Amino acid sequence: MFKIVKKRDLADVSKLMEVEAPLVARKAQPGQFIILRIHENGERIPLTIADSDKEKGTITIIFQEVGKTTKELGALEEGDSLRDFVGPLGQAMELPTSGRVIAVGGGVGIAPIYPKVKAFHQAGMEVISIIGARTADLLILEDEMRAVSKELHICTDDGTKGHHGFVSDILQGMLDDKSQKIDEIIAVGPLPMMRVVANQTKPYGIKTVVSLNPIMVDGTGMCGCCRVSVGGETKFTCVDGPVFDAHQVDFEELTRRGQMYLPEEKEALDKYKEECGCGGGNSEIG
C-alpha cells in the first residue's frame, strides 16, 4: 500500500498528491510516469511524475477530477493509501546540455511540463515558459514555474489573467523575433494545443517535442492501447514515449483514438455520481 502523505488543492478541479513510494522515487527521471490503482477493483490510470524526492521517498502527482477514477482519487485524504503505484514507466526525456528552450504548458499539462523545465533550469539552460488555462482559477503551478524559468508568460482564454488569448499567440511572437535563437520547444497540454504548436514551429525547423497521454492500460507495451503513429511508424507511448517529435506525430489519428470510449466514460462517471450522491446526469467528459 502506498500512503498519501500530502494533498493540496491547486485549482477548481486540480489536485496535488505526494505519495510515499521510495522505490519509484529512487529511479524517477523527468518525462516518466506512473500507473496507479486506488483499490482492488479499481481502474489503472497513468499520471505523469510531477516531482520526486529521493530522500523522502515520495512521488508527486497532479490530476484533474474529470472522470470516475480521478474523482475517486480526489476524494482521498492525507493518510489514505493507494492499492498500486507502479513506476517509473516510459523513457526519460533527453535533456539538452546548453541553449535556449521554450516550454509551453496548457491546462493540467503544466503539471507534466514542470519537472522537465526544472531539469532544464538545473542544467543551466535558459528557459522561457508560456503557460495557459481557460480562466485564471484553473492556472496551476504558477509560482513553481516562475522559480525555474528565466521568463514566465501567462495566458487565459477569457483574459482574467495575463495575455487575453492562447499560448500560441505568445509563442508566435517569439518565433517571429529573429534576434532570439530558439534551440528547442517542448509543449504539453490538450491535443489541440500541442497540434497547433507543432504546426506553428514546423516551418521554422525548430526541434519541437510533445508529451502524449493516450488511452493506456498495462503500461508495458503488451496491450497496444497507447499506440500512436510517429513518422509513419507505430509506437507505444508507454515504452517508446511519452515524449515524441511533435512534427512526426499523427495528431488526427491520436485525436480519433482518444474519443473512442467517451460514451463509456460518461456512463461510468454518471453511475459513480449517482452511487456517491454527489450529483449525476451531467458528465464532465467531452
Given for the second form:
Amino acid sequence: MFKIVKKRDLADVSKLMEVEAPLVARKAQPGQFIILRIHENGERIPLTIADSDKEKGTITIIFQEVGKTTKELGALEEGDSLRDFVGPLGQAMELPTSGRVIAVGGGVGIAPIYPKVKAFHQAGMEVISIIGARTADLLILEDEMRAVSKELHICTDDGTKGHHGFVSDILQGMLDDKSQKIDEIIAVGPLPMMRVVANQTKPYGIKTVVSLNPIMVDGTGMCGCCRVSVGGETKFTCVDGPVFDAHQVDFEELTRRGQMYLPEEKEALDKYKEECGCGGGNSEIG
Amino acid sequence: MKLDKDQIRQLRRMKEKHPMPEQAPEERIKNYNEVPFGYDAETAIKEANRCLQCKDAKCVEGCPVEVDIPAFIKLVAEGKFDEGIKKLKEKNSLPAVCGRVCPQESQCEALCLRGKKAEPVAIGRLERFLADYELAKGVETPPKPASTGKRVAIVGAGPAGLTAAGDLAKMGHEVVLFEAFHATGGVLRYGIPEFRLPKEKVLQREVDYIASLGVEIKTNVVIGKTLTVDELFEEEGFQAVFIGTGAGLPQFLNIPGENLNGVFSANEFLTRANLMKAYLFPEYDTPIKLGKKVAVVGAGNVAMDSARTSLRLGAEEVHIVYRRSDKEMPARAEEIEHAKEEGVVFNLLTNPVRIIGDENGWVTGMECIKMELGEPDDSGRARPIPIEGSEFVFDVDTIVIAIGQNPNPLIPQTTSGLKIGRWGTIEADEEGATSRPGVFAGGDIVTGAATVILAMGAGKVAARAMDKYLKAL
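Taking the form predicted alone as the starting point, write out the structure of the form predicted together with its partner chain.
And the full complex, kicking off with our chain again.
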C-alpha cells in the first residue's frame, strides 16, 4: 500500500498529491511517469511524476478529475492509501545544459510540463514558459512555473486572465522574433494543442518535443496498447517515450487511438456518479 | 475403495484413459468457469491402476521438473492421497497449475509404455486430482529448514521464478521475489484465461504456498527501472539473482493498418481480460473493446486462448487465421479441440497482408493471401509460400495478433556483464548460469517463448546451481 501524505486542491478539478513510494522516489527523473491503481477492482493509470523527494521518499502527482478513476482518486484524503504504485517508468528526457527553451503547457499539460521546466532550469537553461487554460479557474501551478521560468506568459481562451487567446498566439510572436534564438521547444497539453505547436514550429526547423499520454495497461512494454507512429515507425510510449520528436509524431493516429474507449469511459463515469451521488463535473479530456 | 485382482487386471488392459467430465461447449462459452471438472477419487484410483509401474519408468524422463511419476501414481492407486501429494510436491511446487496447463501429451505421457499400444496413463489428470484434493482439504506447509543466511533475489513471479523461489526457500535461503505487475503469476495470471486456470481457486493458492515456504513477495517493483540487478547486489545485499522475466514483448505483423483501432496484441487482449478482469467491466474498471467478428492471427496456445476468450466476451464469430496447415499448428491438441468444439472457425494457409479501416480509423477488414506449403525452413516446418493473385478481403472488426512474443529487453538493457543472444535472450548454460557470476536465468528470457513447464524446469535446475554457488561463497 502507498500512503497519500499530502493533498492540495490546485484548481476546481485539479489536485496534487504526495505519495509515499521511497523506491520510486530514489530513481525518479524528469520526463518519467508512474502507474497507479487505487483498489483491487481499479484500472492502471499512468501519471507524470510532477516532483520527487528522495529524503522524504515521496512522489508528487497532479491530475485533473476527468474520468471515473481520477474522480475516485480525487476523493481520497491524506492518510488514505493506494493499492499499487509502480515506477519510475519511461525514459528520462534529454537535458541540454545551456541554451534557451520555450515550454508550452496547456490545461492538463501544465502539470506534466512543470517537472521538465524545473529540470531545464536547474540544468542551467533559460526557460520561457507559456501556459494556458480555457478559463482562469483552471490555471494551475502558476507560482511554481514562475519560480523556474525566466518569463511566464499566461493565456486563457475566454480572456479571464492574461492573453485572451491561445498559447500558439504567444508562441508565434516568439518564433517571429528573430532577435532571440530558440534552441528547443517543449509542448505538453491536449493533443490538438501539441499538434498545433508541432505544425507551427516545423517550418522554423527548431527542435520540438512533446510528452504523450496515450492509453496504457502495463507500462513496461508488454502490451503495445500505447503504440504510436513516430517517423513512420511504431514506438511504445511507455518504454520508448513518453517524450518524442513532435515533428515525427503521427497525431492523427494518436488522436483516434485515444478515443477508442470513450463510450466505456463514459459508462464507467456515469455509473460512478450514480453510485457516489456526486453529480456532474468537468469532462475535458486531455 | 478397494479393487480386487480381476478389476486391476482389467484396468491394466483398458485401452483408453478415463474421460474427464467437462462443461458442454454451448454452456461454457457463456461463462468463465473452468472447462474440465477433474477426476473424482474413484476415477482417479481406477486411472492410477492403469499404470504398469514400470521398473525403468520412461515417463519420468519426460518431466522437466523430475517428478517421480510411478511413485505418486502408485499412492493414488492405493488411495493414499495425502502421501501422493507429498511425493508430487517433493519435485513440483505448482502441481495444480501443471496438472492443468502442461502439455503432457508431448512430455511424460508421450513416453508412457501404455501409450505404445493404447492411450497413455492420464498422468496430468492424476496430478491435477492430487493437487485439487489438497487444495480442497487445506495445504500443509512443510517445516522451515535451518537458514543458510544467504540472500537471493528472484526477478519475475512467473512459472520459472516461482519454482526457483520455492526450491531455494526449501534449501534454507532467504528469498525475495520481485514482480513488476501488481499481482504474481506472470503469464499464469495475465496470459492464461480463468477458464483454463482459475486464478483465486488455483493460482493464488499455489502462490500462497510458495509464500508459506518463506518467500517474501514484492509486487510493483520493475527490475531494470525501480531497481537494477546491479543494485540488488551492491545496495540490497543479495548474493545471487535469478532472472525469469519471460517473453513479454509482443510481436506484430508489420503490415499496413496494424495501429488501427480494434487491433490488439494478444498480450494486451489477454492482459485486459485476465489480469485486469475486463470481462467483469464495469464492476472492474478496465474495459475491453470487442466487435462482432474477431480474427485471431496465429495458431499457438495464446491464439487459442484469445479466440476462446473472444467467444466468452460475446463475439458472434471468431476466426483463427494461420499461414501454415493444421499439422503445423503449435497449440496443444486439447486446446485446438476445445476451440473447435466452441465454434472457433479455422482459416488455414491464410496470411494477412494489410488491415483495412473506415474513415474513423476502426478496423473493417483484413486483406489476406492464400498460402501453400513448400520445403521445410529453419524451424523444420514447411515454409508457407503465397499463392499469387489469391488475395481476398476478410470482413472483421477486431483483430488479435498472436504470433509470438520476444524476450523482455528491460533487464538485458540495464544489467552490466550479461551476455545477450541474437534474439535478445539472456545467454545461460544448462544450469542457468549467465556470463555474470551470481546471476542465473531461466524460462522464456533464455529460450524465447516456450512452455510453462519448461520454464519451471529451468527454475528448478537453476535453483540447484544457485544453491551450490551460494554454499561455495
